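Below, in structure tokens: the form predicted alone, a single chain.
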Amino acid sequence: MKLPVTRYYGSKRRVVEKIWDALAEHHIEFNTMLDLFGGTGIVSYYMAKSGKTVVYNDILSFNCEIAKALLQSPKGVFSEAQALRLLQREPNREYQTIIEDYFDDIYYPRDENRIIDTVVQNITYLDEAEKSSAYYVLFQSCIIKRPFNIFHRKNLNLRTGFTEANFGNKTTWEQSFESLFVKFTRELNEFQFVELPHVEVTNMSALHCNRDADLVYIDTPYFSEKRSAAITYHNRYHFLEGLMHYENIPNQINQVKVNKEIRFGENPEFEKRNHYLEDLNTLLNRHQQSIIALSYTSAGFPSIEELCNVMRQYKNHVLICNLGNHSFALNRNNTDRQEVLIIGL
């Protein structure tokens, strides 16, 4: 199956069928599904493309606009030119320039920040069957332009003083809005659904989901075994989230780090170390009337079988489904590790 690519830090994207396929090969039977960490929507979206009907569900609500681009905005609502458009201030209305005046020397140069602020204010004036559309050709290509696709550090020194290195690529940071706003347009309605599929979008904590599904689906954050500290995915895109809560983002900026990381959807849940089992244990609680798979990576802390006793105290029967050697798509120095399923009856 063709997939959206995605750019996000932990994507299972390139792990999805084999996660199809493990469901398949133990005879997990189901019809819905709740995808409670469900990030840009990769697995949703093959859920939904293979008929099962979905609730998506994530904290951020950016990425809640990029699922409803993706599972439910019709194919062709949003247009190239339409996307263009956006990028143009309208002689009537009066901007504010909140990212070119607080994000200066940051993430972006001044006049890409310029630009951030016209589309952002832009998409306030579409059709709301058009906006998500809108929020996903910006959020795609203000990653695509950020060393790394994240927003955890202020690094516009690695674009603008770029040498020889081993990642990134200058030419695609330094494309242009406007072709970048063209490229993910067409992305977007290649992967659009004509007739709609089956699927509802919440944006609450997955610890408060109060949605039900035949299987739920769990891909949490999950800490390094060589980190006590972790990066969070607030942390990586803090900025994003900030965009879409634009006029009140001067008074949610954290003015004690330099990178002036935004506080729109700030919480703890499966973001602390020590509170990890606890959370999966609430978790594990509310959904044990359901099939669970749980996600998971031999690289992650806790461990692979710590997370199987919690997983024994709800469920009669527990797999472990090995998928193979995969480092995120946003991280290769982890080639050895091993994503798996945990799947428990």
Ligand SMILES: C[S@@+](CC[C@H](N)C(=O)[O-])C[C@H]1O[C@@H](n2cnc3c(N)ncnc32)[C@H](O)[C@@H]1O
The other form holds:
Amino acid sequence: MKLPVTRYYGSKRRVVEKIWDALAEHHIEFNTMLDLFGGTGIVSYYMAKSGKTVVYNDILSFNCEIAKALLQSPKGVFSEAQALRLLQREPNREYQTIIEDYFDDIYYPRDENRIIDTVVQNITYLDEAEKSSAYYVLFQSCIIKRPFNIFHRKNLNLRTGFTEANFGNKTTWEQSFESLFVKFTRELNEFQFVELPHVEVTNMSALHCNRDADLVYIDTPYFSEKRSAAITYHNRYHFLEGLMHYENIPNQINQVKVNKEIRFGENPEFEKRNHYLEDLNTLLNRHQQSIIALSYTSAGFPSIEELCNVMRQYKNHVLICNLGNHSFALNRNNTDRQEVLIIGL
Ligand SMILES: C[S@@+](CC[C@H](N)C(=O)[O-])C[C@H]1O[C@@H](n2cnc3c(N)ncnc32)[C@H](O)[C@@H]1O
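Which structure goes with the form predicted in complex with this ligand, now that we have seen the form predicted alone?
Next comes the full complex, this chain leading.
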């Protein structure tokens, strides 16, 4: 199946087909799927394309907009002309300059900060049906322009102080917002559904999501085996989450952090190593009536064996499917890492 490109930490884009095959191989039958840690929405997208009824959930609301654009907005609802119009300041509107004022020299050069200010405020004037697509195009453009595609450091200097050695990246980062808006609007239109599938999008912590489904897919943040300080999803993507709350960004900037992290969307559940097993137990207990499919990595904490032991507390049959070596698109160093799917029946 052709899938949209994702530049997201832990995206299952390269594994989703194998997840599907593993479920088929074990004759797992389901009509409804709950994707509790939906991220890019690629797993939900694959399932919806395959005719399943889907509930997508993620704690970060910017991810939910990406999912709504792909899954709940019909093809053709958002055009290249509309995308390009978002880049212009309307003469009769007053614009705030929050990104320009507070994020100088942090993530983007000043002229791009101004563009981000403009687009976010123009989006608020769009019809509901178009908003998610517009956010999709803005977020994908913001991500592709960032070194490593994330926001956990103030490192604009990597982009501005380039050398020959990373010239390839430089070309990517310096693409204009205009060309990126056209590129991502085209891409979105290529992948959006003509006839919308049965999809609900929810935005809460997985522990509070009260939806049910035949199959519950769990793809939590991963911890490495080593006890290094974990970078959370919030650390990586706070800037995009902040854009979802544009007017209130100034009150939510963590001034202690050099990279001016924005606090919206911070949540410790599944992001704290010493609490992870307790959170997972609560979640599996809650969904023990469903088939559970849990993605994890062999090079992670807890070990696959420990995770299977947790699963066995709630399910009678536990299958371990090795999906092969798929180092993260954003972390190619991890060559020994195996993707594993633990199925509880
Ligand atoms: C490994 S990624 C999921 C990737 C996704 N399967 C994909 O293919 O794009 C983990 C996701 O969990 C989300 N997350 C973190 N803590 C969460 C929580 N308590 N509840 C729900 N989602 C959470 C993060 O925002 C992130 O998108």
